[in-house]
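As a starting point, one isolated chain is supplied in structure tokens, in the form predicted alone.
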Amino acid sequence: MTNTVLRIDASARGTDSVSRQLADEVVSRLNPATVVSRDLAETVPQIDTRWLEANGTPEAERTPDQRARLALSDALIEELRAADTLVIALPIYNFGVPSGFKAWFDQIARAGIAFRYTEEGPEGLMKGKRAIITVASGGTEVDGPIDFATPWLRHVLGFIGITDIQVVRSDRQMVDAEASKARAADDLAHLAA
């Protein structure tokens, strides 16, 4: 059962976005008690030197400026922690993820918080969550040889401990719009409850 969805939108297309429309459908089918929305088409800052310095400073020793520098990152991590399901509306831009989505991931992928290093390698600390990715593309086939977005997203979600991942795809829209709609309908029909 889904109680809290963290919905992440990354498309710059607004209401015309197919990935957003598919996410609307997924959220409707999940019927969660709570939906927290994060629109990454709006600015999420890139990490920079001051951010890295703040993150590398032990929490008890951080200056007020360093705490302020990490405030958005802390808020994004809390949104992720509170959710049991992520619904990620992701367009493929130039074979990869939009820069806003990459900036979001950089903000939340903090050692000791979202993952940790062990003798056996990295261990994700955001376990027990589910992710449903609604992917849209004009010409790129999801999981095809030029899709660097979907495999990357599966990898980074797994890195932070989220391994229950489903994909709803409306890919290659500019190649065959009807087939793209049919793939999306089929994926939605097979979406696990």
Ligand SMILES: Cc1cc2nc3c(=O)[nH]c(=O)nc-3n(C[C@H](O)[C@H](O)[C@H](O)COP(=O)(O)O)c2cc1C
Given for the second form:
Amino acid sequence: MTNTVLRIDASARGTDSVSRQLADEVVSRLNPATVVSRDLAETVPQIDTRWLEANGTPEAERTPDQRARLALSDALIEELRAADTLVIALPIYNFGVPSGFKAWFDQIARAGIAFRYTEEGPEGLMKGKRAIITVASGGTEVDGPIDFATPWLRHVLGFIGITDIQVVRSDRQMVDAEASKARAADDLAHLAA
Ligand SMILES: Cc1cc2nc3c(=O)[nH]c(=O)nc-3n(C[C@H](O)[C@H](O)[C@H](O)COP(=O)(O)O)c2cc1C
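Output the form predicted in complex with the named molecule next; the form predicted alone has already been displayed.
Full assembly next; the chain just shown is listed first.
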């Protein structure tokens, strides 16, 4: 059962956005008690030198300025921690993810919090969550040879411990709009309850 959804949008478009429309549909089907929305089309800053220095300083030793530098990252991580399901609306931009989405991931992927290094290699610490990704594209086939968005997203989610991932595709809209809609409908019909 889904209790808390963290919904993440990244499209620069509003109501015309296909990835947003599909995410609306997914959230409505999940019917969760709580939905927390994070819209990455609004600015999430890139990490910078001061952010890296703050993150590299042990928590107890951080200055007030360093704590402030990490405040957004801390809030984004709390949103992620609190969710049992992520619904991620992902347009393909220039064969990859929108820059806002990459900035979000850089903000949350902190060693010791989102993952840790062990003798056996890295271990994700955000286990026990499900992710549903609604991907939209004009011409790039989802999971095809030039899709660097969907496989990347699966990889980085796995890196932080989220491996229960399903994809709803409305890809190649410019090639065949009807076939694209049909793929999305089929994927929605096959979503695990
Ligand atoms: C800046 C930009 C880059 C894009 N790059 C690609 C691309 O590399 N491959 C592709 O198939 N479509 C590309 N598109 C088309 C979008 O993926 C397509 O319009 C999709 O529906 C966008 O998602 P949305 O409807 O949720 O906004 C691009 C669109 C924009 C605005």
